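In the form predicted on its own, a lone chain appears below as structure tokens.
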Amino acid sequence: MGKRAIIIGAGIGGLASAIALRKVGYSVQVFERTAEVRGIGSGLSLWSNAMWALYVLGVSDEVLRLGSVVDITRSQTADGEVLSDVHVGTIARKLGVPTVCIHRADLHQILLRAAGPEHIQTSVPCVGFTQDSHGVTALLENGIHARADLLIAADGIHSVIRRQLIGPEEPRYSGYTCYRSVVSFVHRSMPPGVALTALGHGVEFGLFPCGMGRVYWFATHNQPAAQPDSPLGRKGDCLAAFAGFSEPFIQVLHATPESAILRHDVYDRTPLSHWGEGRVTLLGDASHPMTPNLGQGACMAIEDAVVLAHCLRSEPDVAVALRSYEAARRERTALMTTRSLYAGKILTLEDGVLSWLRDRLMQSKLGESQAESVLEKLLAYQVPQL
């Protein structure tokens, strides 16, 4: 009898790692806690690194049909004033890979249908474990108790599991809250394969294409946490919190539908040094969760299903297996979660000397190439072939 995984959790990490699993013989289910296993109204890079992973999975052409190919980021002031471009495309060029921008939802399907919707249910939120010498027993709110050889934890920055593998713990506010939307939009600041970012004082706003005459547009705003809309409803807010943005921004906001725009408070929590014991790890956002300010969040998931699966397949000891995907992970994405940190405080600045200087750094061709070769350092990483 092969070996058998349960994965708690069919968002972005947990259908990624039941592909992953399946490519390499263990048998799989997956138990997810909604009713419906869909994506949310918003955008997603997938930068290099990612898309490689993808490759490996076998579903990268189609999220190339789908999304849209990011050659150019562009940094500009709210009025307008260009910062820098990254050449994302240079970098994708030399690593052979490239970076898309993809609804979130249509990523959502195609790992869906990958992975088999019949090795997926629903409605079951799974709300602990208990484990022995010989495998590992999800326990589930309905009463039914799986069993496995492994259990993955794939269930988000409130994981069930994480908290009874390492304990009660607040995740950390990173003092800004996001507001974002996937719209029909079209405009001449943005041709084919250009992002563009937009820089304030504690605000950031991006709009990025995302296939099929889209555009994912995401927009942060210092704020304490837990604040309820105001009567002008999100989009009232958003027009008014970035009122002296130049015209391609406002005309996404106008664009966009009140009830499409969806609003986080933004958190991540330290690394850790640990995530997992016995036949049970972490994956994704319940080991790692970061900040969304280098657009990494998904893509160090869907790395720690390949590398996840490329261990067990390496090891037929599952504990040891574990323990040398963690080993494997902790680093990377360490590095990630603490570099989004700091690059969302930066970008997030409100002191006005500190923000100028911020921007004219950006602008010199000194900040512009440290920029491209950092990113093409991040980038670099390849997961190994299954």
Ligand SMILES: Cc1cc2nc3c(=O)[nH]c(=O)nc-3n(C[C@H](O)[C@H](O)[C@H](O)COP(=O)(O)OP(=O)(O)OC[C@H]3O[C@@H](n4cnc5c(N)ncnc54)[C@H](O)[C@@H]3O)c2cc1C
Contents of the next structure:
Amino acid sequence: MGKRAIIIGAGIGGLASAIALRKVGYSVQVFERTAEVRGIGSGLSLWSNAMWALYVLGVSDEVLRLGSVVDITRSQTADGEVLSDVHVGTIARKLGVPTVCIHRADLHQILLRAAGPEHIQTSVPCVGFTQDSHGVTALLENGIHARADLLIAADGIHSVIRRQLIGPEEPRYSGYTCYRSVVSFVHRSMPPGVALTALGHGVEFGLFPCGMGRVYWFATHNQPAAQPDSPLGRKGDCLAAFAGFSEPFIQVLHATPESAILRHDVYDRTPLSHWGEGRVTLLGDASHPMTPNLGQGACMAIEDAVVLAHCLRSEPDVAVALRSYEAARRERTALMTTRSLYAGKILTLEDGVLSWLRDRLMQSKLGESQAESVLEKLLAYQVPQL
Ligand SMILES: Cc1cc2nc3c(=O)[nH]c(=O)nc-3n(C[C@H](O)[C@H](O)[C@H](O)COP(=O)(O)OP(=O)(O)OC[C@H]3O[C@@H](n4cnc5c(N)ncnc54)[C@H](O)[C@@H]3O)c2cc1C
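One more: the block was the form predicted on its own; return the form predicted in complex with the named molecule.
First the chain shown before, then all remaining chains and molecules of the complex.
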């Protein structure tokens, strides 16, 4: 009988793992806590490194068809002065793989179809696991126990499997909350392929075309954790926080219905020096949740999935294969977590003098070329073929 894997969580990491493991001959069972497998109503940047991994998984053409290729990320001040243009398209042409922004719901549908919906059971929260020398058992809330050769916990930042393996620890609050939405929007100051970000004092606003005439926008605002929306509502709160921002930022807020605006406080966790035990491992946000400032959290989950499948194909002993996957992912995911955290601190500076200095550095030729060369190094990583 072939080897069997249990995957906890049908987010991007869980679905990508299901596709990758099936490619290397595993049969998979995915258990998802919610009633439906779907991406929430916002966008996602899939940088060249993730698009390569999606190519290895056989779904990059569909992603390209539904998303928008990003050629330039332009940073500007709140009143519209351009600070820098990072030529993502030039990097992509060197690497031979584009960077794409897509609606999360579209990516979820693509991954779900490729993973095979028949392998996924919804409304089945996992509460823990037990393991012995012959296999691992997932303990499910419905009282049923599922048995397999290995268990991959892709159950997100609040992973129950992580808590069982590592113990309780609070995630780290970034200092800002994030509003997001996707809306049909066309504006003369958004040429095709250009993603815009505007920086203020303790606020940042990004606009990314995400396919089919839609724009994904995100807006961060420094504040303590767990603040309720004000009586103005999310749209009113954003209009107040970003008052004075140039076109098209205010226009996109006006074009977005209140009910379509999501809001999440942003957290990450300190990188782990090890994770996993025996036949159990963590993947995606369960192991390395990061702030979204580099737009790489989901990209890392997709890379994880391919590297994990590669290790399982190369090494017959499941526990040895899982440890070699963890070793292969530790440094890269820790680097992304740390860089994202620092990028966030710089992008959300409140102090007027420090943010002026940041803006001048970004505007300099040196700043622009450094940003491009750092980005190229991060995007040049290519997972192995399966
Ligand atoms: C504001 C913001 C913007 C971002 N932008 C980007 C971006 O542009 N690009 C990018 O690459 N990343 C981005 N990210 C990060 C990205 O969203 C995450 O890294 C990614 O969603 C992680 O995927 P995952 O599958 O590991 O976890 P999740 O998406 O959290 O999925 C976990 C799944 O497990 C399920 N689950 C949880 N507990 C259980 C349980 N006990 N039993 C069964 N199922 C369970 C959940 O319901 C969920 O379906 C952003 C994050 C934020 C907050």
